[in-house]
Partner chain sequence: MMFRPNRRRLLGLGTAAAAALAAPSLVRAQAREIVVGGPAGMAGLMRDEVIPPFERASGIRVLYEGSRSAVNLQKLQTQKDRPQLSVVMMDEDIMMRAGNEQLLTAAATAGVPEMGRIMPASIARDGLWIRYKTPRSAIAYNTRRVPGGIASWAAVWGPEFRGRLMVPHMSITSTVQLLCVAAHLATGKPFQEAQYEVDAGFRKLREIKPNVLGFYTAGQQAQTLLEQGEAFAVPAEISSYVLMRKSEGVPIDLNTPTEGSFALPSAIALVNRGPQQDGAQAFVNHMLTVPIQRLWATRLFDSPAHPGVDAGPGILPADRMFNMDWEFVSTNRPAWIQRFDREIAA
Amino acid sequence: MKMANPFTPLLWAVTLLIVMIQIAPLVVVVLVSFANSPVFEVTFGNWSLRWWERMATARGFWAAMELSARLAALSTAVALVLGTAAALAIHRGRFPGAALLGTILLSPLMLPGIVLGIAVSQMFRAYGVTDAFTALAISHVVVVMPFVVRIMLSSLALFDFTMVEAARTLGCSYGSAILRVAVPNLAPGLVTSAVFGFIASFDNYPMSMFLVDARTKTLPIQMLEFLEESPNPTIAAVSTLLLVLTAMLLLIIHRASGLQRAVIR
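Now I need the structure of the chain on its own, in the form predicted on its own.
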């Protein structure tokens, strides 16, 4: 007969406390976005959609959101191709320095974003890159690549490449075997990499602040300028919308990665 772990209630209590600490600021932001007060405060019983209506007509927010979405989609697509190829080379390659290459590709995660921002801005200035969107796209690929490489290395470690060889012995060409066998098995890792990369690019501020110009502003930069110029709970409505979109993307990860099936089992 199994004895109950005396520390289980304590572990649950600590876990609940951590979850509450993590969620509490987000709950406050959501409540403020529906409050009728013109300042950042929660007023129970006095709810309004005025800040959501103002968000719909706020100057610059939708253009910045559209730019951030295009930038995140482009940088994620490029990083997904390059990062997957790099992960495959590191996992399957038999060459000196493979581990070092992996560390180099993951190094942007270890450096403060502001340091990377200063570095890439100086690099673009030295090479004469003046187009803000081009500079942002390249720098965001640098931000997204570590997520793709790390996740795909984990996915490749769980994939049995003998299945590709088995498909080839059954008449498939190498390309067909990759498409029919490898891609479906690696799809959860690809989707997870894409979603995490998209979020990392869309929310990036430290690098973007050095590369934007007056006509090319990402959403985080636009939000900061709004807070400096005319702070009001409209920014809370924008933040709540981003929380909903992020939750939807994380739900995609949950479904695509098979975590639900694993829990049911």
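Rigid core: the largest C-alpha set superposing within 1.5 Å between the two forms. Residue numbers count along the first chain shown, from 1. Given the structure is predicted, the values throughout are model-derived calculations rather than measurements. Compared with the form predicted in complex with its partner chain:
Once the rigid core is used as the reference frame, the Cα position of Tyr205 differs between the two forms by less than 2 Å. Core-superposed comparison between the two forms: the CA of Ser37 stays below a 2 Å shift. For Val28, a C-alpha deviation of 2 angstroms or more is recorded between the two forms after rigid-core alignment.
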The other form holds:
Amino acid sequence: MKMANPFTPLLWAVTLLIVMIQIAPLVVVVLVSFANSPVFEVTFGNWSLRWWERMATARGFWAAMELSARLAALSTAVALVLGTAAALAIHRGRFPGAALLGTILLSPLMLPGIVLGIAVSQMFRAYGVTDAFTALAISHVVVVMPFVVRIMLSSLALFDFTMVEAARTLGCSYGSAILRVAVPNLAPGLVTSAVFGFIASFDNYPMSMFLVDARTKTLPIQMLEFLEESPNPTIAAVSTLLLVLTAMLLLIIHRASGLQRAVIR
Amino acid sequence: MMFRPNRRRLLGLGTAAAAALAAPSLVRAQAREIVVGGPAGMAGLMRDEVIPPFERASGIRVLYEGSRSAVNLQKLQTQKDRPQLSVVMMDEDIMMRAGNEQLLTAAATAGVPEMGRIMPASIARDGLWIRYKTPRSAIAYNTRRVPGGIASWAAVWGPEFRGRLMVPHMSITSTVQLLCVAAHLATGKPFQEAQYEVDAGFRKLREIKPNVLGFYTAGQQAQTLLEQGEAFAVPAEISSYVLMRKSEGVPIDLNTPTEGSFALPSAIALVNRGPQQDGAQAFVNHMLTVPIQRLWATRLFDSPAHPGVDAGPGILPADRMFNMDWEFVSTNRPAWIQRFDREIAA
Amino acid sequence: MTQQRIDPVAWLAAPAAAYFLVVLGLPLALLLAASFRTGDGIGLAHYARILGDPFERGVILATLRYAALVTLACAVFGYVYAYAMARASAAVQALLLVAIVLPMTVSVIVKTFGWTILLRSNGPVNSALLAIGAIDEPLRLLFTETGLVFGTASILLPYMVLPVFAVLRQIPPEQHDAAATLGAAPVEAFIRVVLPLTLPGVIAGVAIVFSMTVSAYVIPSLLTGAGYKTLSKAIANAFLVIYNPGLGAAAGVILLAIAMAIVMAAGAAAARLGRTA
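Here we have the form predicted on its own; I need the corresponding form predicted in complex with its partner chain.
Starting with the chain above, the whole complex follows.
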């Protein structure tokens, strides 16, 4: 007995508009990557693959890509563990200062990356940390954590903990109760945290700027270097490649477990 | 192409392992390396053409770290006690600040013999830093949008540029030259005197506002708008960007204003207490040799510091460009930036 | 049943808290110390200079206004999008999800370049508006506050959609339908049942979007250049071009204090709202 909702057409109209706004610049970027022009510009009817070749042979590009992926995976993994545990504690623990701790764990998001970068690089200097990858990994965890804590807090708010108790009364051990009941229910939150966290690290520029060195260069830093050398469409090719890789990753997740179950639930 | 870096790394590993087995002394020789900090925009040219001949000749490995001048200065300050950089390349006004903070150490002909052959005017503060090349600063314009070119600095105040100029924010060095131009146009005094007429300069600069599409702090944004033709001109851009892009077929050009062009010297210096001082000196020397100096002219269209290099047509010798009083600029720029924010870009 | 004053679960926060104490606490302590260091000793001169100057106060207000507008836009449109996703069929849902996740992988710089081509005076948006006669001459869309808010909101929208969507999916659909079956009009059912239940997701999204906007540096630099002053740009200038780290540190501390206070207050207010609803 559903009633017709007068707002439904409006809902879909707005959603469609948002899809167009989200996708439009990406279409432009993909077109630019095939431009037969040294200018970052769409050249209709005059396509070429020269910027893709330029990207593939550009010195340092693949190394930067690999470094950024490794860095993002590592910092996201660490932050997921630390952040989920902290969110659980803040949600369930009811200890004094829980709300303040939640906000402190969010605070790296509120500081301009440049301030964070300068302050953190001075700290590493004081601790004697000279290895750039170590410095990047340690500080990227701080940038990823806010996403994990905030999203897991909201996921936990709707999670019914009596379900874990129920599973235990049905004979599950605490560990398997968590694995069978809590993890699937919290999966949307965990996946969302991982996606945000990975991107926060992978796309970080202002903080990394102070931590990279000649040997250890992340993708955003390398891309800006290309751009400073010449603002040509190479970066459009890089972005299109990332788009394709992301789309393929989503497709694999979809195939492997069904997008609905893995990403959505 | 995908496996290229891996193959290179494997090769590197193989050579390193072979060397380690062959002779321990070779390992030490291999380990000699210096880190050079410089502009990100020069990274490609440095790594492909400038550094390899030096590495072959000296056996010293060079790592090039590309960053904005301000970030390089920040790194020097953070690493003051134990610097990682041996050599630094920055804009002159930032060099001045680094020099004042004792972050640099002077070079001399004993370690850098080419200093005796370059133009004496290229050597600043008795070798504390060296202007290894001098880009020319003038008005960059889109040749499709302004086919007739731009004759003078005064022209960009005209109504035909309404809403079509990308003007750099005072935090970008070439803006101090625009301020000097504005003062010159307001007072009629030559650049040499006009550069000190700051109040008149700010008053005149305010009149350019109707022509401004945007005040930029990220150079790439302005460059893209100029190349696409959304912006018609960028008052105060430098030869290394404009003429290099022009040679790649981009429809832009750098004018030669009747009032004169400006010099925006690129400087190189030894880092105070930096590692491998002798290697650092050898590298600075390499940057001043004729073959490398020729690269600045032919690839970047900047004016070389070595008189033995024929710069070719279209490249003004450094002494025909106006070089500002950088001491004055460096001291006053923080105040100008705040004033610019309040009076011009508000 | 164990009766303890502090739930032992609270200790799970210890590793994260310890990590932050070491990796963030020390840098923040350095920052705080730098903010009190003036040319001739220790004092509040930097704070006085920022808070006592109408121009600087204007920059703080402009930053908050910018963050508020972006957060509001994201909350409204992000909620609508997440709600549509939750109600869509499996296939449409997957497509909507892809449409919101894909843009996140393209760097802000490149996305801005893409927008520039769309919004410039002879770009498709202006051409379309001219063609349908909505405008007589090209609108100036680049380097305006509207462009800044629009651009930032569109870049940060995924950060609102996904948290809201994550909690929307946790609500059993029967709960929504039940309210409608019991006679509540759809809109009323939504306001009384769905909205309060999804509030945690909205709070998460608001906190993330607000924090990211208030500290954004790259986005406003690209979208408005120096035209629109934000605290974050002023801080970057203080460190990198004015060479006054004390002033930059003080501005950073002020920014952090204001942002944390607002996020905490919003969280507390929303929690109270959630209880009374």
